[in-house]
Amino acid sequence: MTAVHQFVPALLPRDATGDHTRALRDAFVAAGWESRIFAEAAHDEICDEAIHYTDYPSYAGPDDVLLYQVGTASPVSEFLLSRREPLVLDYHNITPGHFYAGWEDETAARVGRAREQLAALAPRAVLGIADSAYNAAELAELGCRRTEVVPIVVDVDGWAEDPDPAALAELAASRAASGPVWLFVGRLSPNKAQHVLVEALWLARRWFDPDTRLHLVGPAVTGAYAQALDGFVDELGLAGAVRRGEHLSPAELAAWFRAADVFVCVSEHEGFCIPLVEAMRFDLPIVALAAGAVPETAGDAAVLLGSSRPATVATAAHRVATDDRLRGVLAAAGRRRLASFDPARSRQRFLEVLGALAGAPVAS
């Protein structure tokens, strides 16, 4: 029997990598393969779906292929380096440490360690799978002998929930007059550059519409940056114009998307950027800095900026938020672009590339 076992540092619910890992496990099993998930840690909600990675030898078979979901530092890396089975890397990107320099030395050291582990694993792997050409190029540069680009398995249809009525009503009540609302979804982190959005908001309110608002959704994982961002908002007198959301349910997140007029992303480093796909799913027009993998993820469904100068961002965001014709063009392009991220297509492609390694027939 074909066996493709996955390894992941942490298996988490409502997490892009966790959802991807579990979806692949289900696809492998449905294809008649043996497939288990081995993890360093697993959330209590889904702990019965994972086995501790150190127990893998008890399950090992002569024809196993090991698939590692790479995105952070973990002792799982050293464990896999010690194994003789064919190793495949599924790379989800690691933020370079220099973005955290001066903010959180511990985080900078952790991502540095993760990149060292990736550099050791890449030449050892028989295949590197990346969710973007941008990530695939990094694997190749590190010595990965062969790479394939396969978009992450994202349940686009699962985002079609009706917005939470209470959250939608609250957001509508807090909206100032008819001023446009900008939205960005992503953890508060220096590479995401929320501070640029705040400065652009200040300009937009002075130049175009004093009722313009900014909604930021995401956890404050980089504490020092989050604290500095709050201080910057206060310094510019924007405390009433910037709203933050954390730990939202899918229906609550849908409400935040529905309450916005434009999705604005000025992140300086993205390996894929799932929130762009979420914005497309909710017909929300996009303005984004053309950095990292953003151009290949967004395609023609965004106004792509060559600069993150606050004046440039403010002008583009206001134009898109207030131009109904342009909004319609971008929303239609986003609906077409969604076909590129069809989860069934991604699952089939994973079966094809991994089945070829394992010698397994794959039904089309």
The other form holds:
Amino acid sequence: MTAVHQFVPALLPRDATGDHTRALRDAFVAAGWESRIFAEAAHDEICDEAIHYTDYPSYAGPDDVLLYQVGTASPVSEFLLSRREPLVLDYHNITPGHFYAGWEDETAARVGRAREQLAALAPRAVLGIADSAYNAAELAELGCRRTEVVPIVVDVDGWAEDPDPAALAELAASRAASGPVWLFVGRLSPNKAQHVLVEALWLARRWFDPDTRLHLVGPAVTGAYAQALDGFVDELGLAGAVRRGEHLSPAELAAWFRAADVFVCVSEHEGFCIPLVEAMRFDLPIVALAAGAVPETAGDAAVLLGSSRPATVATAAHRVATDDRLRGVLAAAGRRRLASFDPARSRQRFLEVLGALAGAPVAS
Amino acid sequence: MGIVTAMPELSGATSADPSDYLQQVMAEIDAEVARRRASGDLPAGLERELDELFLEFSPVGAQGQTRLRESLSLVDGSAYVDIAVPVESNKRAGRLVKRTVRSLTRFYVDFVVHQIVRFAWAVSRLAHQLVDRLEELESEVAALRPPPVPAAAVPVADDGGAWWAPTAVEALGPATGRVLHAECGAGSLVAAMLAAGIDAYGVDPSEPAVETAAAAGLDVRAEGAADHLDVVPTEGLAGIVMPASLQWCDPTERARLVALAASRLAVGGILVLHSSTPAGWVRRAPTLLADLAPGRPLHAETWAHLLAEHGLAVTSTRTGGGSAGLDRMDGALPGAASVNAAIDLVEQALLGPDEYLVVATRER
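Moving on from the form predicted on its own, please list the structure of the form predicted in complex with the partner chain.
Every chain and every other molecule in the complex is listed next, the one we just looked at coming first.
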């Protein structure tokens, strides 16, 4: 029987990698394959879906293919290096450590270790699957012999649920009393450069509209960066203009998307950037720095900036937030672009490439 | 929304191709930023100041003696390890158990903590010594640093009529893109280049000079050379006339400017550099500038060496400028010809040319 087992450092609910892993497992099982998830750790909510990775030998079969969802540094990497089964890497990018240097040395060391582990695994893998050409190029550079680009299995339709009514009502009331609302969704982290958004906001309020607001949604990865950002916001007198959202449910997140005028991303390093796809799903026009895989993910559904100079970001964000014709063009392009991330197509492509490795016929 | 300043409306583009339209939007955004820069809405260096302000809140950006001493206090505070483990508990038995464990392990904890504290204090002491030494060095360096050059002592450039202007214009003739005159003063050389069909523009930190140039219809902006080059795209210029202050600025600043200029010049681009000779500087530099300038002019050969490090090959060097310092005899007087010839020789041997012009091309 065809068997493709997945390994992941941590299996988490409401997490892009966790959702992707579970969606693939379901697709493999639906295709009649044997498929289990092995993890170093799993969230209580879904711990019955994962098996500790060290228990894999008791499940191992002669024709197994192992698919590793590369994330952070983990002993799972070392475990897989010791295995003889064909190994496939599914790579969603690891932020280079230099972004954290000086901010949080522990995080810098951890991602550095993750990259070292990836460099050891890449030449050993029979295939590297990446969700962007940008990530595929990184895999190839690390010695991966063969790479395929397959978009991450993101359940776009799952985001279509109605926004949380209470959150939406509160955000809408606040919006009615303010100027344009800029939104960014992503971890508070130096590589995401939220401080540049704050600088741009300060300029936009001086130049265009003193009531412009910035909404930042996402957890803090490094406490030092979040703390610095808070201090900076206070110093610039923007405490009332910057609002942070953390640990939001999907319905609450939908409300934040609905209550924004423009999605602004000046992240300096992105391997794919799912929030761009989320913005497209909510018809929210995008302004983004053309860095990493962002141009590839956004396509023509964004105003792509060649520089993250605050003056440029402020001007572009204000323009997009207030120019109806431009908003219409970007939203329409976003809807077209969404078709490229059809989860059914991604699932099918995963079945094809992995089925070929595992010697399984795949019905389309 | 209360828009304070509306941006210029779209220039009525009705292009059907969204990518053409987005390109046009980007061009309009860039033009808007350039307009704000030129109008003084975006003072030179403001964006850098915002970045620096943010860094003051970061652990990497901790600057100045106060921050250093604050950090040192943190080290001192953390160097003490409390071995009195709390034994409070909601349950009586729990308290007893904790107490017992504390008593039983005390000898072991004492032994480990003693070593940790010794190490921590050694590190703290070393940090104190380093900070003390650093403060000493900083005060010594501050004493050696010359006072700032008064702005009034820096001559505003009027290079269009200089002896080297025709050579510079001729050298830049083949440039097939934008040519920047850094520190262009009232723009006389920019005007000469435009007259020769060169797509020239200028920047200068002197606002009165820029106003004069702008009144003459020239594209000149109120910015310093480094601030401007910072925002020019890589390989975005076909030619650069380097600023006059390059010859006497601080060596670190000089190296930064040269590196910036080299990176902003396209391959095949032309760089023109005018400087006093070291001897000419001594003879002719304004007194305050000569005494207080942090750097000194280099020989033309040294420039050839420095530029080569950035992929620039010197294609021509021309000396000139500065009239002879010695008076000639009236030619009608007997023996005047031989005396004047001797004066020429003395001048050449002792005085030499006051200035030179270097033309270089970026080869790689």
